[in-house]
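As a starting point, one isolated chain is supplied in structure tokens, in the form predicted alone.
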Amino acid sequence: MAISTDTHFVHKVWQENELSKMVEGGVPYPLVSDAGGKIGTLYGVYDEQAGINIRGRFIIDPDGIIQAMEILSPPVGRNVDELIRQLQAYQHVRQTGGNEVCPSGWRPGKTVLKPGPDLVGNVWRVWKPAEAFK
């Protein structure tokens, strides 16, 4: 979901006049109004003086645990491709019960790592960064 201090009316206009032109049908998740910044305060992104939530992205697993977060000031946009890559990586790790982990730049179908004592000091033998970022 996306949360901001904007009203649900602003979200509706933003979805219809802006987001729907960037993503066919608009964003496929709820836009939530956080008037007063209570949710933003809990996540440390509410700017009380400005009365807004600073751009923050949180990946929260099904157990309610924050697995990743990114906070950006307004002049810099987020990288949706990186968000999707991270979601896929966390889903992969969860599906394998943690028996496989995803190195930097991992994409579905690329090399994963099997954590354990044998991997310590040997990541370089398994993971080839030049290949991972192709």
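Worth saying up front: this structure is predicted, and the values here are computed from it rather than measured. Residue numbers count along the first chain shown, from 1. Throughout, rigid core stands for the largest set of C-alpha atoms superposing within 1.5 Å between the two forms. What changes on going to the form predicted in complex with its partner chain:
- With the core held fixed, residue 27 shows a CA shift of 2 Å or greater between these two forms.
- With the core held fixed, the Cα of residue 113 is displaced between these two forms by less than 2 Å.
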Second form
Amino acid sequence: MAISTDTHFVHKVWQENELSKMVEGGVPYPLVSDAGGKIGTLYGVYDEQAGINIRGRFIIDPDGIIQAMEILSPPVGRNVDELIRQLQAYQHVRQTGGNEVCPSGWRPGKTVLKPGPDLVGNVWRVWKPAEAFK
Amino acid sequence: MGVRVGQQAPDFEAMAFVSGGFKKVKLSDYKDKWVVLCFYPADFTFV
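Moving from the form predicted alone, what structure would you give for the form predicted in complex with its partner chain?
Below is the entire complex, every chain and molecule, led by the chain shown above.
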């Protein structure tokens, strides 16, 4: 879901007058109103002086635990590909019960690591730095 | 105030605009699902 300090009334006008012109039917997730910044304060992203929430992004797992967070200042947008990559990686780790972990640059299909005594000092044999890119 | 990875995400309840209507949403209603929370400065801004 997306959260700003705008009211739900403003969210409606934005969805109907602008977002729906960029995404057919409008964005498919809830536009949540945090008027007053109470939620942003809980998450440490409310800027009291400006009265707005800065760009904080949190991945929360099915148990309600925060697995990842990223905070950007207002003038630069997020990378949605990177968000999806992180989500897929956390989902993979959860599906394997933590028996497989995802090294730098991991995407579905790339090398996973199986932590254990045999892997200590041997990551270089199974994973190459080139895999961190692309 | 703030949060950290590995911690329980603070629950909240707030009004939202969802699929054409107004609705109260609660984070804990999404238990058993993956949730992405994206805070942003304001509607009708540029980025």
